[in-house]
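Next up is one chain by itself, shown in structure tokens, the form predicted on its own.
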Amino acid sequence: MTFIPKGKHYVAGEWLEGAGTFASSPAHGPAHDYPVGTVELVNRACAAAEDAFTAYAPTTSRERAGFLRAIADEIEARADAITEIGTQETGLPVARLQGERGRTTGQLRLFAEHIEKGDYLDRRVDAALPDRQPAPRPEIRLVQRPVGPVAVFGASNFPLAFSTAGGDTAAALAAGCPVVVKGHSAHPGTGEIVADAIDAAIRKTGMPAGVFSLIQGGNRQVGEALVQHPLIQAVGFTGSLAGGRALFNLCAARPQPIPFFGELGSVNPMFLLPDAVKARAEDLGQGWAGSLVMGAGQFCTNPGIAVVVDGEDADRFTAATAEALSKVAPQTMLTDGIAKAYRDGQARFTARNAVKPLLVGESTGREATPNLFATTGEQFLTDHALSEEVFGPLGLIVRIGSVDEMIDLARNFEGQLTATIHMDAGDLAIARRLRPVLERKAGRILVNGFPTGVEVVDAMVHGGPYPASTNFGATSVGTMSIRRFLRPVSYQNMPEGLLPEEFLG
């Protein structure tokens, strides 16, 4: 059955119209016309999450997961809609979506298993001693508590793990905090069905209806207007560096400053060490390419640039990594605006004398094609744009003249959200010296990899020191991720009567 969309905002439980509509761009099939978000909108569902908390925060972890389980669910018995409308709005094939909502399932029910376990509160108590000299001292009891309503802004790139019911909604529902989703105008369809499937879950497992908004989007003041609100207490977010750092400013600029969650974007360098490249340049380069362009190269975690040492090695390893990006056809990408801001990047990188090309592909549209640019080190230092994330299938070869050259680099890069080595057991000496950096550069660090495709498991970082994230010490993937909508409340002296059910079970 072809999905007919509602065209709504759905507020605490109903279904509402707009001001005005703005219509989709859908990469092929139908526009539908979707309401535009208003301030008034968002005073609404701010003030329906906060009545929502006063019951939904003492919930139990048990009743909790049973909620994300029923939201799992019911995103299933949607399946064909959301296939049909996601492929239809961004372009992106049926695999890719399919696979897109079973992680976005799965994460939903590891969340469950995770707060079921307990150990996200992080109880602690220290015993009273009475008798203690000079002075007595007290019991205290530490326990992480929600911290209250939570604006999540959904992600262009990622239509469901990053955007309705993706990973901040469900960290912030385990938490225990209501959240307000706004939509991301270039998916408002499914972030609709998204919404129905959330709404369904709501009802059957009798939760309050502030507990979820969904605000659909065209119109700017309604993501200032969120993250200005008083009652929002943290803000989720995946974009680009300017949308999240003029959101950041605003959370910072409040009254009551709130902290931001924002994962920002990186280019993910890639540092190819001598004796791996002399092994393996072939395999290394075919390898690149294909992560390179995954998804038309619109994953935040693609590795836009790779560091070698110049030689007969690197001119292997740029001949196979060319060769096989010249056999990529032209790839789809998610919205016109993201099509137009590849060509710029392209056209930045061509327009400098001191970047080389070496494959050059015309990109129409929405169509892209693959491209690759070399440089030297010296130059890369020298021209901060050549170290600016390109959202898109663009690479850049850096070819330095030693491993000193290398590590004085890496030292010069800013935060990423990840960073790799390729290595060969000859490498280690160099890879020991170089992974210390890194360390102060990424949130996470791979060996012989690439770094598109992030696991949703309990170790998982996907943060990095500004500004590939707002907060070095969160991460928007895996079950650490529920801490940023948490915070931690000592009882002292507290009578067990009073104190949280999450210390008497």
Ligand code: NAP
Given for the second form:
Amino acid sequence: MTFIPKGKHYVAGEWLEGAGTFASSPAHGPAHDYPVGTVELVNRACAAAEDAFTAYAPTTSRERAGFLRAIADEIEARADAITEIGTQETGLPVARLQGERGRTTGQLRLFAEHIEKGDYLDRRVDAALPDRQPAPRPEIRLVQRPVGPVAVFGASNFPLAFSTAGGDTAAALAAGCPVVVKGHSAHPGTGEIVADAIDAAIRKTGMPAGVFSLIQGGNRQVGEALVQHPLIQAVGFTGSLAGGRALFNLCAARPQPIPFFGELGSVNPMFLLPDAVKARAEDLGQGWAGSLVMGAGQFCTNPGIAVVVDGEDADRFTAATAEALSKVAPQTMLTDGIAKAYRDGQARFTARNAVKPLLVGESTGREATPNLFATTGEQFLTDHALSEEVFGPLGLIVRIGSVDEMIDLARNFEGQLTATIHMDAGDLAIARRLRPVLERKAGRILVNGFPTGVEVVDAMVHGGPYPASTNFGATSVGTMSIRRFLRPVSYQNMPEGLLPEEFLG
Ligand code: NAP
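Structure of the form predicted in complex with this ligand, please, following the form predicted on its own?
To see the whole picture, the full complex is given below, headed by that same chain.
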């Protein structure tokens, strides 16, 4: 089967042309033309989303759960076509696209179950105290309400799970918020076919048409207009620090500022404690190399930095990492732009005298070859560029003089999505000093693992202090991510007939 895209926007139940077209730039397979987004389309989609809110917000959890499950079913019904166009556009292997599809449908079904349970509403009731002195207390109830239309920006590296029907869209729809997606220009065909699945689910479950729209990209004005549209009440974004910061600033400068939930970049430092390195330097090096090159290193949770105490064990770890990385063949990157940014990142390291090249691969065109560098703790602390993310399979080993230096270094990291401790039983005392430092830095702290691979569960935090995310109180993965699109409202002395239905029954 060959998937032929319509090459249209999907706005409130209609497939529409744009003002001109842009051609996709697939890693392999044919390019297709897609319509360029316009501000008029943004206005139309946002107005339809606001209209839909009136009908969608009051739907029951069970009705919305049925809608989410229908989207998952419709995605599965298009499985082969999604894999075909997804692999072409991104260069990701078939197994990865298949796995990501399972994760995406799994997320949708998880949210369906989550809202059916009802806990997400966080209902609270403070009974009236009519006899309280000196003044009676009124009855006060609280429940979470959907915020209104939400804008979603997907990431290039997760064309399904962090995109058109990805975690942000699933969370917003589960909360009762219509969604307007700004399609990623790196995978417009994948976006289109997923929008087609959502369209089928809307029709099957009788949801209002404006509950979902997809406006293709090809024009930065689309994203700018979307986050500034007065009807949009929150934004979910996964992508680069530069792009996220630009859109965050626009949200903050609106006459009515709105929350911008940006999940941005991270270097995900690993701290290798002495007994662990002594006992298994080779395993740690091989394990790190495997995590670093997974998906050509194009994960926001890629562990780009390893901090290790200088000495023979650090030498063994370094040698094992370099050896494992040297065997990795070039891998295709998601876009030409990401491949160029990777080469620029490599050049940033090779240009520095105080950075030792351990393995410098030649990357050309859209292909990436692993790179490994080493530096000292002192140098790392004085050169901010060394702590900035290089999106791709590039690792930096920071060799330090003592465990005290390790704690100091940890204190100097910026906000991270993850931080990892590799330890053995004898490292416990140092780990106990490190943990409270890392808690202030990262959304997720791991022990003896690698951070690539984010479980979609109730207890997951995929977020962290800036610049890992723009909102440290939130997560973009797991059921807690629904909170981003809910707002608590208190009801004081409200008669039963007027209370929201969520309080009844
Ligand atoms: P990106 O270049 O920031 O693009 C993300 C989206 O934002 C795209 O739709 C893009 O539009 C739009 N955009 C970017 N800058 C904009 C601007 N100034 N004005 C208006 N719209 C703008 O990010 P990416 O290439 O997709 O992803 C790579 C980066 O994302 C990496 O740094 C990675 O670490 C990070 N990432 C983070 C997470 C996480 O969960 N924290 C997950 C995955 C990736 P166009 O389509 O026009 O480019």
